[in-house]
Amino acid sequence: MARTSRFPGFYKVTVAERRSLVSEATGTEVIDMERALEAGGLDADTADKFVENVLGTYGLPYGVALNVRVNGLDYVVPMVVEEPSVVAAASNAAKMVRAGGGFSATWDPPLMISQIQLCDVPHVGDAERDILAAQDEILAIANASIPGLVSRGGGARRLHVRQLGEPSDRMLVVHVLVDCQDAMGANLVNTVAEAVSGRIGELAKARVGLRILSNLCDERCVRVECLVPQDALATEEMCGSDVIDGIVNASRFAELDPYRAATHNKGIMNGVDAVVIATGNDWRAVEAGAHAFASRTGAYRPLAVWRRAGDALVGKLEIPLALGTVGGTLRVHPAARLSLRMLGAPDASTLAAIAASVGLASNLAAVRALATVGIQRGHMALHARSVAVAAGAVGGEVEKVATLIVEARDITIEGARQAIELVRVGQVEGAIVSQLDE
């Protein structure tokens, strides 16, 4: 099978059949999926090497987003997330975007910021001048501390000096920008900070304070755009043009109100974080950087905006995204390694573009739902399956019970228990099977 992310009816087949389809499309062996994903892919002994005081592991669902096309290439995108509807919504929105040609992504070089804080600086202006004059010397010290990265084409690239607070604070911060190649770069950047701090302190005649990376990696941004034809956005109740107007209105709401922007951005991070976790990257760092970037103008703003372009909808997302495809968790977590193989072993920048595209798809799904039927209809319909399982439904009962409680608008544990009783005595067997087959 040619590499594709289109699998009509994927949700209807068994887990084993899904693995087989993904194997054929991505070249990932089924046996590798079984080994990496059964029981969460991480045993307690291995987990004990990750963190402290381990008692066991905590499993989360590992699914795939379908229909994703980025820069002309198809990807079956791994997502690890516990929230119902996130995977389905991203896949459905990616299908709409696909009708307009898919996602288009660009990115900055993989530069991370190493920060060296200088305190009690006697002459701030002189210190800034002397540090910048010694840039070549400082970069050489930095590169000597990370020879492996330098040998792979990375390394320290330039300096930036910033005055903090008022002159009376007598504080500077020096940024050393480091090209981390395919690494996320936290350990590399921290090594640089410690290596150069002594010389920088001497030049400034100041006391050295903190030496650490910044997770606001605004020199390492990804920009994603998409164009969605209005016909792809239409619902049974609304024409595509009206849906576009509703989505643009939702975007403007987020642009004008930080309370709405926070939820708008949460929808983006639903998609981004799920890919970040599936590939063994640091989702807390990604979240911190994204929300700091959203506040860079002094007001909290949406990371993605939507506008009308004739008979189409155009979406644009910009987000700082420091991901790695080498090192760290990737070396020891089998599911993380599997995820990268499933994606075709991308470099770090391509992985960031894929994650950002899934984030924009997740945002599109949310604002489209809000502009049409409301967010709860689809979300609660998928949530009903979890409620059915929690109430005791097993096997084929789950879908039948979920259908019943959705129709009854009683998506509660008690409602599911009553539905289980009906299913088990066969009172609704024929009706439910008929509805599920439609």
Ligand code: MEV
Given for the second form:
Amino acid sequence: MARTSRFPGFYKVTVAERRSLVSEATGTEVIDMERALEAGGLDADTADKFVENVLGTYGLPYGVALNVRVNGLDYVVPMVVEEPSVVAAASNAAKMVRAGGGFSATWDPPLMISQIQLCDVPHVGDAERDILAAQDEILAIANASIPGLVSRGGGARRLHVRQLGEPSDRMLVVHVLVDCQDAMGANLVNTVAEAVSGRIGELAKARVGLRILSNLCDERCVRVECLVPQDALATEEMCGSDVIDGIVNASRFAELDPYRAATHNKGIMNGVDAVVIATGNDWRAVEAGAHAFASRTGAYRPLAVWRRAGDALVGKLEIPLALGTVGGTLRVHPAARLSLRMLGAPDASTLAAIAASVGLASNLAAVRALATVGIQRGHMALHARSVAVAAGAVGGEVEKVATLIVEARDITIEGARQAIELVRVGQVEGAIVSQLDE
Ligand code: MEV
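Show the other one: the form predicted in complex with the named molecule, since we just had the form predicted alone.
Okay, now the whole complex, with that chain kicking things off.
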């Protein structure tokens, strides 16, 4: 948690100066940032302990989303993402949301689902009855397999039995709901599934099939809302009220069309995933859960929707988020640990609320741009910097070359090469400000 997450002109200062500003606001030492973030935060020897057949590491940009306020507290939010404009857009939209008081978030308890598949069940009704009658015994077996979690206040909480397919499939699945506290929980619930499966199979007189967590962790959802005053949404060309209408229209499009909903949700995941990666969490699990949840009605739907409320815009996002702040990668990845320190060592639910808020901010930025000038102006302006680098611009040339190719509407490698020549022979000044925070 930070003293403030507002840093006007943050983009204009050097990387070293940004580290000092974030250090002052979050209490994270600059030296810790230097150590954790130089060279991607992970050396090859440490990486060799993570996965197999390691040759080295693969770096990605580590930025911070600014202006983020969740439940009245400010956060400087680490984001790891390769796509230009995602960090700037989230920061910009978070500033608009801030004008309405920031994000408000609520969450479910951190319940994960452990699945035990039962096959060739002779009588599914009897099996369901007998398993539920033995709930206390099964929960006790589950808890005995995860004593560490139980001692931290977590543990198996209840069972849920579901019949799959037709009676002729003779298949049941038992869910054991496990409160994972601040762990993501995959290892814990897999342990539980294996521990209880023998007894459950006996009770059902059935063959035990798969024993594994479900990534559709719909008992572990986070809900984020925001209210944005219309004045905060206005652009140079459009008044705030028209922008609200445009955003509501964009929301309806996503609600009515899965082709659009997929892209709408991708915009949300731009923000969510970047925080998930920066904090050392499993983004494939988060992606799988998010899209399965988006399809829960049988149609693929947007995870966030937008409506008018008088002179304001109201956005609501609901998403399952299994994030951890202890265990796994977090123990060993210096940059992931740094990210959590920068966020004030949040518990897993607060981290999920922050990630979801950045997701809603990313969505707001995207739909506002789409409903007004279109996405390309801002996106290409920021993309221009990578094109400039790819064409050979170095140091202070990058910003100048990027400005030139944006102004010339020629954001290509060839355009950038010509711009580099101009910069090297002449006096070209400028900076790209379209999406960056003044
Ligand atoms: C690009 O990464 C994300 C967007 O396509 C999202 C959207 O269309 O809502 C801009």
